[in-house]
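Here you get one chain, nothing else, as structure tokens; it is the form predicted on its own.
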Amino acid sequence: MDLFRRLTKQPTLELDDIQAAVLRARPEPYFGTHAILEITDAAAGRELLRRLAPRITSAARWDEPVPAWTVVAISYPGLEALGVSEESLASFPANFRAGMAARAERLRDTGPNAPHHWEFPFGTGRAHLAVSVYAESKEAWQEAVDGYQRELAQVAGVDLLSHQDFGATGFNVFGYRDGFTQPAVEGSGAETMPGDGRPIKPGEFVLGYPSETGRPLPMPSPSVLGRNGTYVVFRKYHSHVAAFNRFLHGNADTAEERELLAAKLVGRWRSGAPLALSPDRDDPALGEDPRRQNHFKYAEDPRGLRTPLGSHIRRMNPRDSKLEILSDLRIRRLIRRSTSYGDAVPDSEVRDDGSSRGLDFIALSARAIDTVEFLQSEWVNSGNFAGLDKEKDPLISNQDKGAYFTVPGTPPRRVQGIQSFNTLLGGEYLFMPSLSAIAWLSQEPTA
């Protein structure tokens, strides 16, 4: 797990201006709340700027744990609420402007994940600041959210519209271990761990550093505003865990067969322990091993008989797996600052209780929203990716009737009964500013 992670090396990148949420990893357990505002005066989310800019916390010292901080990220129309210029607002990437409900179609969210049916604010164009607290403990995410509270409540024209808290074990809603296996970014600092690989280059994850091109990407002008600053996708799911145990006891009789085939479909055992290194059985040790949870490849397995090609950890990450649609995986990595929100639930509970609980599922790299508009296309909702026909993920497509999982062996086992066991109920794409960007926003326009 990150976590376990050291600083082992100079860091090059420029930390004091960079957000926390980019190297600083969640701990465990952690708590913490979302907020989203809606700027409905200019000057107003400019002082509000101004206030929260002592909260934010930087990445600095990324390795040494904190009680809890603050992270503000901003969208596109907050951007234009705050008055930045059309100048710069125009040299943002066109799916940023656009924003998530805009690009439905692209992401694949249809039917019931369609933006008519999303929670409010999403897709509004209201949703202007994202607001983010994660703590290490109860009373140090309280004392943080009553701070930002404290001074949203000392400026007119800035109005709460959403607070969802969230808080885990380490384990999502679904009993699974989450939030480890993130990229290694050069120039961090961070001790590689086995299975990284050589570390990426900076650029991919935050503006004004050589990319794995070798040039820095595009970033938004002017420069304050863009350098050290990064991308965020926000997208918010209910999950249908009852309806996951249910499809578990239709298609296997006993414990043991139930979590193996669980463990097919995610690709990781409930502890974290990948089935590449243990095809027949969990290892919890092996699962919290940081120097070993991670270390696989998949060449070896090139036809899905440990890890099924279609399960959820091949797609978000096929590492050397040979894929029908070519692409270069060092540049569709993503840093994951995910979080579960609501009750876990026992895997012998088959029936829905109605309570809420689910994944925020947050990603953020300088190319985040045409890596996540990829992965919903290609990845998540095609089996193209690795010739799997109609096959989707198995965790959070969006299924259509009659779907299907296959476990291959002799003969392949085709599972049916397949169903949506997330379903989106909403999303943004936000921009995280350097803390030097933020001062600059929170200044009065020039021009």
The other form holds:
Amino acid sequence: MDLFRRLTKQPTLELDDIQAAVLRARPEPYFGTHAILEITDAAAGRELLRRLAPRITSAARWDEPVPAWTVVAISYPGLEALGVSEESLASFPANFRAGMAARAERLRDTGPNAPHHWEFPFGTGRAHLAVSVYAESKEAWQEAVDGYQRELAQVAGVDLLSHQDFGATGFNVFGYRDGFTQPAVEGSGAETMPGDGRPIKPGEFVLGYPSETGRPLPMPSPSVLGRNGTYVVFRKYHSHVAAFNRFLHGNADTAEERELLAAKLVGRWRSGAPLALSPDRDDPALGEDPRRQNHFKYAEDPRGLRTPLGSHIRRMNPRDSKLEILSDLRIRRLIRRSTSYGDAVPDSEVRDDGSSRGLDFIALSARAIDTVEFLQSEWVNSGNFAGLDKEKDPLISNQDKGAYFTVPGTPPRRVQGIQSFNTLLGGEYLFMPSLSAIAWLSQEPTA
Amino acid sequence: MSDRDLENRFQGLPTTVREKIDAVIDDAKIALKLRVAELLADKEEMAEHAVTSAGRVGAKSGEVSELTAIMPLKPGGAEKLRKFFGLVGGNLAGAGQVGTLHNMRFVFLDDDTKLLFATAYDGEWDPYIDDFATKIPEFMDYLFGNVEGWPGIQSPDVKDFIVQYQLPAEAWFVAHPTLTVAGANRLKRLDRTVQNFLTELN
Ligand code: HEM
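Since the structure above is the form predicted on its own, I would like to see how the form predicted together with ligand HEM looks, so please show that one next.
Everything in the complex follows now, all chains and molecules, and the chain you saw is the first one.
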């Protein structure tokens, strides 16, 4: 699939100071690693940043393929561990400072998703630095990982807590093409794709530029630290694909019916083709065509006869759907850089093989933390905003006993037995600094 | 019923309930004590109307939360607001578009120096402050701009500002705790469909 938008306009964002992940699309296929580090000595932490800095890729010419790029993000305890001044620390927003685990109630991370079930090192306060490598090939991936590991080996006082490899073809472990729908960012220089609508103000995604309010959003101080940075929400999910397949088999008799139900849950066929444009059968060519795959709206389908009101993509971006609650969709968009790990499971497999597989949900924006907290409480774990009462997102919510999914129609079909198909294994709120902020952070603080 | 009969019924209720009643309202008439005791003993009714907390301040029953705030007004603020409320005849119909508000009221206190704002709404209010800030900023700032120190709806401090003047309700009752405004709209639509169907049937 042709993933790269073309750079057709003069960018107004300072691309050479912004980290690549903000604008660079995930390649297909992709390979990579997420490493989480703990800084036990502030000077060592700064030394590591100094050493990594030349390896961190900027967003300049984000439209041109590169073999691999390295990304760095820092948690609030990480900023503390680096010795950042009290004054600067206090300028970060309260939910970022509290951390994802402390925000479990707001995120509806309860039951099996609650922080006390999380895997190490999430939620311990020791996940300070996240270093991710994204690559187009195995070789480039290995080279970039070796590079970062060599730097890490040179400093005593920064410890590796976890190393997770990822990689896929562009289809996730459930077999859906994913990660291709992205907001159009004003000032990025990207060509507009059919269905984008008016590009979103740059300050929604990068700190220091006008946002949808007309002004820049609040940013951490000093401005060298905040400007050109953004926030990252990282959530690692384990996917219960066999249970998902059992659900499909239990509620549909033929392969065709199963695929239709699978499409109704997400709002797209596994190929990526949207139900809005191809309601009755899959259309793989449509699914991989960047000029058509998002060229649709929902207003002409108010009851959800094509795309169910409760399907994953209609919840996560209701576009022009009429909502029950006053909401500004333009401030709820996210740049997604999610990665899949583990192997996919064929749709015929209904027994759990116990393997580790799933998705690292990775969302970037200047309000990513507020947005994900909003999505989790209002659009994922409730149906009220869409007139669906207590019905929840069929793919990513924490389902209660007796949960169901409604497929609109005459009469509507209520599909019983829906379960939590993805369990949260942990996550962190991170700040993704600009390249100049990384240089600033690697200096010994004055005063 | 005589006081003696009431007393007998009271004695028939669980000891734990009676002890609680005696500890707090021992001085009340037996008729009242019995009523309260019967209510406390009705686990289902109590559970349906259980009161939890709504975000940082405020009470919540099921889906429905309350927000009560008393805020200092700027000099002339009450006059300005009164003119505005007069213009619309005290009718805030447009507020329906918010979609989470069951009701709200504005009351001037202490010689027009303070504003009491009280509302019943669904869920939590702070997730939607950002939507107000981009969708209806003029309206929010016009109304609350008359409050002393109002930082502006787009200010990062606005949530703390509101919380600072919020008074938690000590008691909170909602007839239909699970019924949101959106849910009520849905039931109304359903009822209309049923009524039309019945009309056509006959
Ligand atoms: C294991 C977890 C998840 C899976 C398997 C999953 C799967 C998918 C798939 C298949 C798509 C359609 C592809 C595309 O349009 O790019 C999609 C879109 C999307 N997902 Fe997820 N997702 C997961 C978690 C999440 C979470 C946690 C959120 C946010 C809280 C989220 C937000 C979105 C958004 C915003 C879109 C784009 C919708 C649009 O703009 O039309 N997803 N997801």
